[in-house]
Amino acid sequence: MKTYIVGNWKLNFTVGESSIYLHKLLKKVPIIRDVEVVVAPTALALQPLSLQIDRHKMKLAAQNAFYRDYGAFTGEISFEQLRGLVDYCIIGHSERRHILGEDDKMIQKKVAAAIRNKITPILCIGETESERSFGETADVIRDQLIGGLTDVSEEDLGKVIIAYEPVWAISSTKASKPATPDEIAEVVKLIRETLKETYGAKVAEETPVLFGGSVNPSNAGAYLTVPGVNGLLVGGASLILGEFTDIIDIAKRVKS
């Protein structure tokens, strides 16, 4: 299986600062058997991106899409739209959840959107740290989990990434703290069981989970190692190219 290195860029990098960051990425980056990098500029970025990235590299996503494929939704970008420019987008992001108010429902929807227009989602799950505080982590990750894969078949799972965010861990979070492996490999083998009890032990084993949440370079070799991970979803370490690219170094080498 593959090891994924997702840069999730936020709301950050202007369009020319998003190219000439990709342009030194590209430099820096050699092709990589078995791990994939995928970066995820601002929505305005894709396009001109799209254009210039080496797809052989690396592959863009999206951080987020609308559910309907056309319409009168103002403001709103369709999968249907960004097929052809990225491989991947963001689904279900604490950000989206807990800022914007994205329920189940939505991302649900979201989910097959994306697979109806042949982008791969990474839906992320994941919860605060009040849940777990109150035991209730294993509820949560279950019903965000079934939750946004209402919609997609046993045979269509295999087109799907899911990534495990605690918001607790997440950096930009106020109290937030790093998530220790043991606590990652909880939590990733109970996405594995969810998965099998509702999909079965093949389609469970074979989904790739990643792990998002204070990744950067002193941390990431430990994450990659926790049984299960099959990656990392990154966020404030993506920006900046020394961390970034080192990540991947790190990737490149557990992997082999």
The other form holds:
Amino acid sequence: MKTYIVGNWKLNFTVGESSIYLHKLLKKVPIIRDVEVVVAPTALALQPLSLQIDRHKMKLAAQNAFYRDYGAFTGEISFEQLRGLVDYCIIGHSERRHILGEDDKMIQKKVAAAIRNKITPILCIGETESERSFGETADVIRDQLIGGLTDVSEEDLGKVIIAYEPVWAISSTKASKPATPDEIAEVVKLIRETLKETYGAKVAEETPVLFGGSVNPSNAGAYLTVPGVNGLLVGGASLILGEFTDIIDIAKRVKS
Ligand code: PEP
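Starting from the form predicted alone above, please write out the structure of the form predicted together with phosphoenolpyruvate.
Once more the chain from above appears, this time first in line as the rest of the complex follows.
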């Protein structure tokens, strides 16, 4: 299976800055077989960057999209409009769940819309600090996973990526603290067990599961060797050229 390194730029970089950053990134990153590098810029930059990007080296992701293809939905962008521009879309990021009020029902519709439009959803799931402290991690993970994948067939699950992102480990969360490899391993195991119950062992094994939360060049190697982890979703460090390229380099080394 490929290793995925996904940079989520969030609400950072203007269109011009995004283009300059991508230009520098393309110069530094070679074509790496088995490591899929993906960047998720602001929606405004997707069109120009889709013309600039070298798809042999890296792919584009949207950070979000709406579940209906067209219609009276002021301010939204649909997966149909993104078709051809991006290969991936981040769905259900904790910032969208907790700041923008997205629930599992909406997230499930977005996952279905992405698949319908041939865009690979990167479905983010993860518990908050208080959910973990109340011993609710397993329930939250199962609910978000099953909730997000309702109506996804066994065949379509092959087109989905799961990202485990404990909210308490995300660098911008107040008092965030990095997760330990053991904490990650335990939840990734639970994710695969839950997938196995619904879709069977083969599909559960073949679904890429990424980890995200304060990833940087000093912990990327340890996180990438956690059993069952197939890549990293990187926020803050993906905005720093040297850090992001170091993480890509580490992924390449771990892979070989
Ligand atoms: C994220 O929010 O998806 C993320 C992983 O952020 P950071 O790497 O900054 O913790």
